[in-house]
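Just the one chain here, laid out as structure tokens, in the form predicted on its own.
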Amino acid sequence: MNEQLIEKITKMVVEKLQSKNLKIVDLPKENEQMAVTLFQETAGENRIPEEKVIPTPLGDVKFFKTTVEEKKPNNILLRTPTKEDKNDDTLAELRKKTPARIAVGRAGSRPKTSTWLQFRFDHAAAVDAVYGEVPQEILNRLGFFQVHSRVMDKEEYIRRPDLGRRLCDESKKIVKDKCKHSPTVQIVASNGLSAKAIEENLEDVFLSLVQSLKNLSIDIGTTFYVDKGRVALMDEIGEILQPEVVIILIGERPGLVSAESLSAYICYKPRIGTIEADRMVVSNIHKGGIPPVEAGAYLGTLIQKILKYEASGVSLVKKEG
């Protein structure tokens, strides 16, 4: 094709597009009749082309102006935000602030596949936490000796909470022989209902707690580990060793949000028959809750307060005013 003709046609097309916002639909091919078909960018039905011929030195250029019987707007529809949109934004914001299963949707009357699989995964993690065992290397690294409650196995531990609140006879003797008597603070660890909680958090919490107590010049007894213990085990330990404060670091009952959460129960002079109102607890200690190192430091200051007021639980609250 002649370069001059190409240049001229191109110039005409550009001017036409700029003036009427037309769209090129059909371009001329080499060695064919030189005609350019243009259509307006208007959506519609039953297009009726109107031919317009423009003569050029090298041939005629044909333009077709399209008219439509039915015109429709050719623009972008801007939808006004609805109440449902605002609800979706609110739920998305809430989901960022909680690990709970909220606004997860459903597929008909059933949960979505991803939601169901995550539920099964979390349930399996909870079961593993209850039936798992604490690695011995952690206890060795911390220098803890191990004793046992009266529970024989995991099934009995779940069915008989009362047996987890007492040491077996052999363990009582070991505790008497190996532990310092009448310390200010006696620290005890137990897997409780989550061995995973001990595995993931015990070391950081314990080391931070010990450092906090040392900084406060508070005497610490001989720490040990009780397999399959319950919270009220601190009462019998209080009877045996006669400490001023007993703190037990124990695995929490696992849920579907976290299976590795640790709790710290504290009591001033616990003895057999101590009521639950006299205990204090700092719970939710794990990487997704209270950071373990931060929890250990806080527990030291809390024990200092308990020693100052010689009370814990509800009694401490009353004395603080």
Second form
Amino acid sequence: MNEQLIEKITKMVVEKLQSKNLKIVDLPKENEQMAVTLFQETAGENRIPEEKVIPTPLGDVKFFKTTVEEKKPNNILLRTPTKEDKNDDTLAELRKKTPARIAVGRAGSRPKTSTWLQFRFDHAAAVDAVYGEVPQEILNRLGFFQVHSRVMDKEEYIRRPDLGRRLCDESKKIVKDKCKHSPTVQIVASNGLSAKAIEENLEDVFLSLVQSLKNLSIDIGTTFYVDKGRVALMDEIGEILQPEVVIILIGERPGLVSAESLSAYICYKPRIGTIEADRMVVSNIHKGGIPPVEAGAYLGTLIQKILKYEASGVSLVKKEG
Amino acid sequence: MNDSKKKETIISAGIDIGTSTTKLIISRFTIMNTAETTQVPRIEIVDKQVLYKSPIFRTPLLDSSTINVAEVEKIVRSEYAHAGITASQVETGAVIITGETATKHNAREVLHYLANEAGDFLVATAGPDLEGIIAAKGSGAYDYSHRTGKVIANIDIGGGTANIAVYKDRVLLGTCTMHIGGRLIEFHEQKITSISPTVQKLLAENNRVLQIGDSSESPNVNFVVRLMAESLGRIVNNEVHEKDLVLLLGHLPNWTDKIDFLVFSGGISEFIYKHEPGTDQRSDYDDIGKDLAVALLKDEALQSFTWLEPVETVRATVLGAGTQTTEISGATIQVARNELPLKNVPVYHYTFGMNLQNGLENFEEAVKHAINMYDVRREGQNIALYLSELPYMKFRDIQKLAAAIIQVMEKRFDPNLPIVLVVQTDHAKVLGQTLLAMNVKQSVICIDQINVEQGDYLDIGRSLESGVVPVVVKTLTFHSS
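The structure above corresponds to the form predicted on its own; please give the structure of the form predicted together with the partner chain next.
What follows is the whole complex; the chain from before opens it.
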């Protein structure tokens, strides 16, 4: 089988498992005391419950139960809790607190099939996020023009972070020509390590941020998109356009919990040679983290504070006292 | 990032004016950002420290139906002086009028007067269910229920009422209030000087007679306290008999779980646990308080439960009022500072059922209905809209929601009142800003990360330095009667 096919099948199986998770089946009365607790409650967006695989004769294609039995919440009222119940409750409590794969059980010395498939799926999503492209349609809709860093392709992007921190010569010219000079706030977007993050979140963060800045009467420059950029790209942009504040909305390095997390890096007067301690970041902007629309609203007031104190990062903390 | 480990403190006061006693507590809350530096701030109360506990005062009365406001205020002012604080320093907390005192004709007036005079943002609270809830938090029962995972009933018995609140893992399962208390029969020099109407009725139902002037040692006194203990035992077991109804105040017990442990708090529990020095004599209060405690200890039904010792006895309610009523809003909110503090706003809960479009279709109708319900006299009573089960929202969804809110707020009898919104999900700032961007003419107070329910009352304090607001939610969930 080729790799694509494997991935497709994995995805199908995982989707099937997830769709079952949504079905809540009333448990017949005699099963009230059933000891099996299926791991339902998880904080992660795309986590799936542990599933019992039913052994079937060879050639039978039906591997999974089609329904997930779930304890009715009011059953709790009827039974006296036993030691194991308490234990299950404790694990469920812990699982609620983290999207990490804790207390997922095991089969012998290996993870359960569904856990393993989920892991493979999440890993594949992470890889896709790095190698994916931002749809042109989103940039068109927001009216961003596109420029490029000095990086040639994704392989070089990963190998040479330094090249991702500079604009190519042609792009420099375009930015200089097309952008408003010396704005109060310059907004920049870049795919960074997750095109998916931009695809999912850029529009909401951007629109909410612009609204917030407008409410505060803060002047905004001409926003553009940099392909394959790094955070410190803001230094060169600072040199070219001389803004008070640069905010770069960039895809985070994807993890196994989320491959579509966006970060906003902000710096007061970034210029070539700016030290890292003067940058600040609001990370974890995605569906399962800070809602993108709320993040944009918060970023506006954060920029207001940076302008007030004329400092960002550690310098801002110092000035605030 | 910014002000990540900066701490802020606020002073909280709790004042409890009970049937027999009045007490006060001053505490200090430490508030800080507990989020990691790269995250949006999360402001929480990280420490609560009791700075001062007042002595137990007798509740000053002018006559049997009037609270002596001047005396109560004098107590509060002199205790503030002892604690070394002034009323203007009190940034949050609650005044609660409990037990029989709540039935005095000037109770409401006293409550609101004190709430205004004794602090910058002090919330007025009353109601038997709320008494039970606050006492359970002050006695430690609420926390025990979390630590043990068991069903725990807190029974706070003071001079006039016994307030029961049942918790499991910090979730309120039900409440019940009974006419059981120390001052229902009072003595002077071993003679009965007063008998409450409830006790009279109770005696009549059992064909017994007790009169003013009878000896305090009369077997009928013992009969009354024994009956109270037995009745309490039945209520706790959820086996209400016809004969218990006379002692019930308001609704029947409304929890369904079997209770595992009991916690007794309030003045009567002091006779059991003796936390306070020098209250060991019946003559101290000259009422049936001590006899009642003895009867509770002897009652078989009550003894069949495990009793847990409260962290506070007579001070449970005041501790709860002073330290357990304040919550802190989410860090990213939008509030019109000049409109705060805002007091006693009823909450209307509207759920979107995870579908914005469907939710918006019925939104206007539902809110209009709520306005008519809460503002019956059309005099401009504001409401707080609690928006729950919103789906994942894009920016354009927020705009749709904001437009719908603006439209529906015009339907209020006084459309110029501030728009008060509580959002279940973390969307308060963007929703508030969107309303402002749409040039809404009213002030906007939009907060999140506060748990409220239909029928609750909301008090919102002034913004703190960290941008959050203290909020007191007065839960009246079980106030169906």
